[in-house]
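This document opens with one chain alone, in structure tokens, the form predicted on its own.
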Amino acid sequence: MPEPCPRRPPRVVNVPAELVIVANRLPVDRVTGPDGEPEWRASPGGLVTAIEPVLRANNGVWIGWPGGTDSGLEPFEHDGLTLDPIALSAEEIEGFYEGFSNATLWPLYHDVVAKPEFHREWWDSYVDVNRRFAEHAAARAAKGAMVWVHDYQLQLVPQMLRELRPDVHIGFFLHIPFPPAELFQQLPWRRQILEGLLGADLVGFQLPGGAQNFVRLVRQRVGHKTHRDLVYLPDGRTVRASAFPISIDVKGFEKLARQESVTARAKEIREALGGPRRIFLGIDRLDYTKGIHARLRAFSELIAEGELDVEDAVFVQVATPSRERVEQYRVLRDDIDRLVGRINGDHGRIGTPAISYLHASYPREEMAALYRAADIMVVSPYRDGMNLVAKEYVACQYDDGGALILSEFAGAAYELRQAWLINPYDLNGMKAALREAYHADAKDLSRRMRAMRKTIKSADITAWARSFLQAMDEVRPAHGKTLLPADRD
């Protein structure tokens, strides 16, 4: 586990930064220490792994919300990175974060799997918080600096920042899907969002389809001239929209998976589950877009039909707590709890449940052990920008074993073509994939896994960051300083 930083981390002087990262969250979490006092700890995630060397090389600063409602927090240093917290009030958390970001934009951008809610007061809060982030970035950026804005919570920041600081160069990356026109046009503030994103010089998406959707909407709804991936603005600026599929720290996960402690823990997990022939695994945030209900139902039907036996097959489902103050997520948790109870009641035996369900968060070491213990990984979202769990599982299979069942509606499906690709709405098709993976021979499994591992090794998180920054360098003036750090072994 990463070491917590001091309770009172060292303050830093607000010097102008050549690179400013603007994200909804800081890359640290406030946790309670052994003595009950708050302290900071690095949060898991590949984004900071990719951006860390760039921040260090460019006197950079990361601006974000530290969680909670604490105000008056000063910029501080954590593990050599300069972090600049932005406070949110309880009302802003409710309106900007839980409301507009996660009850309006999130379902709308994920194929309306759940019905979006449109409330004017949520929009007002979204505008206010985005303006505060933009003002903060404008104050921290050096002349001609690059500001890299991240994700759906901050889509207005690029244009707001450009109005404040026309000298800076702005990149934006959307980590979730960008919807087609037929869905996006439901948003009452559709033009404002599009114009907000057009404040950037480069707008990045996970897949080419997202970039194409954006350019098409700009042409139709805003009226700007476009050509392929370019948007031509009346002020003479050109905005580029391109795909930059995000990835993971492949070497880091493989190194973790090879540790003796992780190997031993994986063995313990298998023994605790009764040593079944095959372990199926799902790891997700508890979210209605992830298709958890459908995959568990498909597995239970295979047991009911005699295709699988609980003595030989068990499904481990980890559902990380998520947005528990939002009503839709509370309802989902109750729904999954009831489904797991019913399946285990119908098909489990004393000491041998069909579903081993865990509603908790785990450190990376435990996740790696679960990946190593699992024979078959099931990733079945109804829509996902990428889904890094699929790539993490592949990275941990250093012996080329294991099977991946992957929704064709996850961004990762465009790269991991050797997985068993499924339509999560097709229950019979999902059952067929589960059955085929269960009975697959070692040669077929190895062939598929080798190909997928080759893919993710050639396009890891560092390559993703480098490709985006190279594209940003291309849109900056010739005299602009390159942001790319030296290659690392």
Contents of the next structure:
Amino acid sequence: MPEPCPRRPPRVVNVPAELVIVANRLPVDRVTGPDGEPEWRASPGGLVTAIEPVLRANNGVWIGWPGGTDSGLEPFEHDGLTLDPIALSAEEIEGFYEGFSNATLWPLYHDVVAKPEFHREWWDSYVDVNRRFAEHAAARAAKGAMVWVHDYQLQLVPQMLRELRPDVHIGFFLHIPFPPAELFQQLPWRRQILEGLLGADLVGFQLPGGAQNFVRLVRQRVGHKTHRDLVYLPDGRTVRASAFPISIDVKGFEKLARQESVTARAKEIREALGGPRRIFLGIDRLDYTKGIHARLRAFSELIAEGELDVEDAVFVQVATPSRERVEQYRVLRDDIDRLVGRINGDHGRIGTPAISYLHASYPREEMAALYRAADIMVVSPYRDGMNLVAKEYVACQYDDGGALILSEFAGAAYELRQAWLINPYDLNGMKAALREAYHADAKDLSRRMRAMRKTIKSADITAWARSFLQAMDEVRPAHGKTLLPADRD
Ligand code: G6P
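For comparison with the form predicted on its own, kindly provide the form predicted in complex with 6-O-phosphono-alpha-D-glucopyranose.
After this comes the whole thing, all chains and molecules, with the earlier chain placed first.
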């Protein structure tokens, strides 16, 4: 976790940067502290650990929105990184962020788990904000620099930036799933989005399936020639579309999990829960893609049927507040509140609830303590680009204990094959997995966990950044310059 920033962050000189990161969010959010003064806090999402070593090695700059509507913020340094804030107006937050990004693209890209809304004024706002990000990146990039654009909020930036700065190398990485053609085609602006992405030299996806969906759509909708993961444009450029499954700082999480303070806190959590035989855990942004409802139902049915007893088993569900002004997120919050209330009302005893529900966000230390306290981690999204919580849990189990129940529809299931894999739409299947993990013997648990730990150790976040940058060098060699960070211990 980065240190809190001084109240008045040092301003930095606008020198052209060799590496420019463009993401909707900066790694820190500008918030108002308890005394009414502005403060900087870690923003949602784990991109910073991935990008930090590359940024540091190249004296790069990170362009993004600091949350809120403050305008006129100057570039500043935070924890040794140069950050360059872009302001959004209240109308842009509504149209670009809450609207097109999170009520159109987010549900559309997640298998239409919720119904996407299509509004022309949201699209206009998306175009305007993407243009502002592209102009900003164009102004900050040195000649021949690399600009790395992130995620679904900024899919038009690659093309807009290329028009402004044909000399720069452009990479794009999509952190969420890229949907099959059958769903993507609903989007009235489908061609513009595809063309926007094709402005990049390299388009990265979490899984090969996403890359294949994209290439197929480009061939069918835009009419370009393609071969495997390559797209050939009429102007002679080649764009590569491949998978780069993202990871976490495995060593960093393990180190944290081994800290005495974390061990002590994990013990405290277990005691506070009344020392149950098994603790089940869910940690998610409060999002309808995460399958929170389904997993709580599966758990409560096992209690109702007498398979589990609240004296022996408790479900701790942490739901981090997210996108709270978007209608579907409000509805979800009410639904989960009601469900938890009903389950605890029906099955809880005095001092022993069936579900311990926390609507809050916690620092990394507390998360690590929860991961250490939990016997069974339940990750049950209906669709998820990767799901880093699953990897974080595995990284913290340095003694090869603990069980992971993981949805087949999370990108992480592609790598973590030894988890109990479930289909979150199949309630009986999910109940069977919960039951099995609850009764699993230590030998089975450690065999599974050891294999999963081996997998994540061989593909951590540094390896991810490295493989993307290497692929960039291959697609468009940067004249002998390399942005790869030196190996870290
Ligand atoms: C997902 C997205 C990120 C986003 C994060 C938090 O992980 O892929 O782009 O930043 O959620 O959501 P928020 O809307 O708060 O930025």
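Take the two forms, superpose them, and find the largest set of C-alpha atoms that agree within 1.5 Å; that set is the rigid core. Positions refer to the first chain, counted from 1. Just so we're clear, the structure is a prediction, and the values are computed from it rather than from any experiment.
With a cut-off of 2 Å and the rigid core superposed, residue 31 has a Cα displacement that reaches or exceeds the cut-off between the two forms.
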